[in-house]
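The chain below stands alone and is given in C-alpha cells; this is the form predicted alone.
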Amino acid sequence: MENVVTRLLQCRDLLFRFGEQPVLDGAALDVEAGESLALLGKSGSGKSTLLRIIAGLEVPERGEVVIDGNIATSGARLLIPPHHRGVAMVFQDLALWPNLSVAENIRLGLSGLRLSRRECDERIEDVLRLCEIDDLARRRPASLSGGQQQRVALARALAMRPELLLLDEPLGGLDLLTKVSVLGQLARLRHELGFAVVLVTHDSVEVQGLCDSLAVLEGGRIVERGRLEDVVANPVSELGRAFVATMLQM
C-alpha cells in the first residue's frame, strides 16, 4: 500500500544536551502543511534549539527529523544539508551582513542552491516586490528602519522558497505599531505563498496576529499542542494558563 504523508514536519524523540544537561528529552512535534503554530516556553527551555534541529543547524543525539515524508536528519546523522530541506529560519538578530546592501543580502541567502545568476536575479527582484521593499535593494542594512531590516530578513527567507519558515522572536526589537504591520505582511505572504510557520514567541500580539495553532515547550518535552482556539478555551500546561490570561486581558 502507498504510504501517503499527510504532515510537512515530523520530529521524533529529539534528545539533545549541552553538555550533561538535556534540553531536549524526547521532544516530538508535527506541522502540518500551510500551518502557522505559536511555540512557547521559558528561557532556556530549548525552543531556539528545536529550530536550528529542524533547519539542520544543529544535530541530536536521538531521534529523527522528517520533512515531506523525507527522514532529514536521524539521530546524529544529517542526511539533508539544510539549503536542500525546504526551511528557512529568520534569527532573533536577523543575521543580515552590514557590509552588503539588501539584494546583496538576499542573493547570499541563496547561494546554497545552484541556482544560475538570471534564476537569482528573478528571485531577488520577485522578493523584494512581494515584501514590498524594492526602493530598497541598494542600500546596506545600517541606513535602515529596524521594521525594513526585518522585511529584508524576511525577503532572504522567501527568496529560497521554503515550505516552511522558522521565525526565533524575530520581531521582539520592534514598536507596536511597526510589529503589527510587518504581522500583516508575514500573514498575506503566508496566504499568496501557502508555506507554513514555526513562531518561537512570548508575545501574545504576535500569537493572535499570525497562528492558527499553539504548542508549548516545557521540560525538554512539547506539553501541550492544539489550534489555537482550544488552547483559549481550555489550557492544560502552566505556561499555557499564564499565556492565555495574557491574552484575555488585552
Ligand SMILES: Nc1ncnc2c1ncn2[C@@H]1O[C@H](COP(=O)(O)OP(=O)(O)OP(=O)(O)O)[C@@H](O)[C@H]1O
Contents of the next structure:
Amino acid sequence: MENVVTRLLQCRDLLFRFGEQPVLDGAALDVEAGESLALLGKSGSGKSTLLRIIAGLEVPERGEVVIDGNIATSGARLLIPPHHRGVAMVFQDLALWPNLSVAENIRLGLSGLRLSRRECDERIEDVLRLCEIDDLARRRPASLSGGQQQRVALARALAMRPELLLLDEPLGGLDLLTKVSVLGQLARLRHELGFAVVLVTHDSVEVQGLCDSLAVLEGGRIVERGRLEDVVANPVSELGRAFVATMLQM
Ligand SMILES: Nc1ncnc2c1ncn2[C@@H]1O[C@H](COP(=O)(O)OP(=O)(O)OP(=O)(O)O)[C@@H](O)[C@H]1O
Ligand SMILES: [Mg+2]
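Hand over the structure of the form predicted in complex with the named molecule; the form predicted alone is what we had up.
And the full complex, kicking off with our chain again.
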C-alpha cells in the first residue's frame, strides 16, 4: 500500500496552462520530510509556476498537491489556503515591502497565521537572531545590501516555521563570499529546524552547499530525479548532464 504520510509533499499529474500553451503537463514530484532538493530547468520551463502551485498561490487545471498526507489542491480546487500549508516561499525578486521596516515585513508575513501580538513579537525576535540581522530590524529594505535583503526574505519565510521552504533562485546576484555565507546559514538552520527545501537554481555552488537531491523540469514534467550523488554518477537528462559537467569542472 502506498504510504502518503511519510512523504511531506506529493505533486501528481499537474497540468497548468497560460492561454493555450501548457507550462506543466503531467508534472509529478515528491519531497520527503527534511529533504533538500535542487530544482533545475531552463528559463521559462515552469519552475516558478510549480513552486507557486505547491505554495497554493496558483491553481492547476488538473492534478493534485498533497502535503503531509492532506490534499491541499485537487484539480482546480484550492482545499488548503497558502498560510495553512506549512509551506513558505522566498520569491525570485524577494518581494519585500519597500515602505515597511524589516521587522514589519516579517510581521506581515505572519498575518495569515492568527497569532497573538506577543507570539508574533517572539517569532520576529527569534528569526532576526537566527538569520543574524537583529541590528537591521528598523531599517527599510532599500537601505540594505543584496545579501542583507536575502536574509530578510529568508527570515520572513522562516518566521512561519514551515515544514517546506521553497526558494526560487533567491541567491542569484550575490557575490561568492556572501552566497557561501548565506548558504552556510541556511544549511545550519535546516539542520536545527528540520524543514525540507526545494531550491530553484542553476548554480553548482548552491546545489553542493545545500542540496542532497536533484530534479530537472523539462517539457512540462520532471524528467530526472534522484539523490545528488546518483545523478552526478549517471545523469539522464540533457540539462542534468550539462549541469554535472560544469560541476565536475570545479
Ligand atoms: N502571467 C503570465 N502570463 C502568461 N504567461 C506567463 C505568465 N507567467 C509566466 N508565464 C509563462 O509561463 C512559462 C513558465 O514561467 P515560469 O516563470 O514558471 O518559468 P521559470 O522556469 O521560473 O523561468 P525562469 O528561470 O526564467 O525564472 C514561461 O513561458 C512564461 O513566459
Ligand atoms: Mg522562475
